[in-house]
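The form predicted on its own is given below as one chain in structure tokens.
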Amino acid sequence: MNPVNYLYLAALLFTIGASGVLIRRNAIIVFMCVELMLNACNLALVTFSRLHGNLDGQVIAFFVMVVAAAEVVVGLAIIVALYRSRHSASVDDASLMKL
């Protein structure tokens, strides 16, 4: 398969999920699609990687998901938190955690 496929692919994915994060209010829709757009980027990681013949890009991806992994650990935690205080996942309404 052609890797500018790929690039197609991450590309398409990466406005999908920018767009979600633009258009959503629901807090857990945003932080999926900014998961989508992380991933997007690991394709276009791994894509240009493949092109080049090197690991660098591959080994890149590798460390963008581990920051992601620990990313919905404490992103879900402020979810969690935000909807036991307001009992509502809104993005509208985080600004109101202020102490």
Given for the second form:
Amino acid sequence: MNPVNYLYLAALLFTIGASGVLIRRNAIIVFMCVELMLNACNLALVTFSRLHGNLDGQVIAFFVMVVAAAEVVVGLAIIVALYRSRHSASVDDASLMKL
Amino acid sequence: MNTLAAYQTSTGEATQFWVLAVFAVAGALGTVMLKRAVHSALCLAGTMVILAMFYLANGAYFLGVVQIVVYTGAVMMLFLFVLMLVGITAADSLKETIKGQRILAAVCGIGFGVLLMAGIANAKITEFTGLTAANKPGNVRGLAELVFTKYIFAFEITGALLITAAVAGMVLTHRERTERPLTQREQAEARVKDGTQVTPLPAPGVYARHNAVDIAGLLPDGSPSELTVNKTLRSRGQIRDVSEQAMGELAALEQRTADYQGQKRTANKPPQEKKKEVEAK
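The form predicted in complex with its partner chain is what I want next, because the block you gave corresponds to the form predicted on its own; please supply it.
Then the entire complex follows, led off by the chain already shown.
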């Protein structure tokens, strides 16, 4: 099998995630789609690492995971705060830059 | 793993790839398309587990384990916790608010995907260099050597980022109480002063058969009383109305049940014979 197939899969998952961000309106699902995009990036980085025969790609994928964890904490906290003030998790309702 | 310097994947890995890739894409599509957020979360968790297998197949042993522990373990559970706090009462409508938005988004997505894949197709990649040499002292050790030498600065910045995120999480979800909570006595006095509902709310349920919490109790004239149903259920519109016509249907159903049970009883063995069988054993 040609190793480029892993990259095609990563691109496909990234595209699906990006379309999800555009289509869905529930803030939590939008957030999950962002996570999917980050995971697709990680797959590409791991494949690059194997293609080049060094571990730098894996280190960067590891840093992406750490940043994703931090992002989840802040993002979900924002969603909870938003829900408390508006009683809705829809991204359409949060059109003003204030709670 | 092949010991040659450059190689393609084995047939086993190719089979694994094609089987798991189908499920990964199906999970991703499920995340985007499914109506309920909980189903989306489960689909995403499945996709993440499959990606962990791909990491393992690509020689990223440490990342494969971290993917399962951190993503499917911690992150997805955090998502489910927040769903329990937020998403359950708020039903996500799939109705379009902006006309043609979904089609435009799909077109954009397809265009973007085509661009991305065309870019990848331009690359002349035919074989892996392979991680056999890089993984020789062990995958974890190799990663650690890089993280603590070449990437030490990024690693330290990451520490600052995590602390900031933890503080941000606490600040954003913390709510300061600005006034003293009302005591039971004050609540009772306020209720009397208000005068609309002094006594406790009436209980839900109709007769002994329908004592479920989502069924409104009937007033003497047979109309359902909304007061008897919990406020949360009322706001979700989850009230089952068993008044009037429903009561008639219920009576018919009960009649049919009675008929059916009457027939069944004659079809069954008489109780004496059953007793004999038990004694024989």
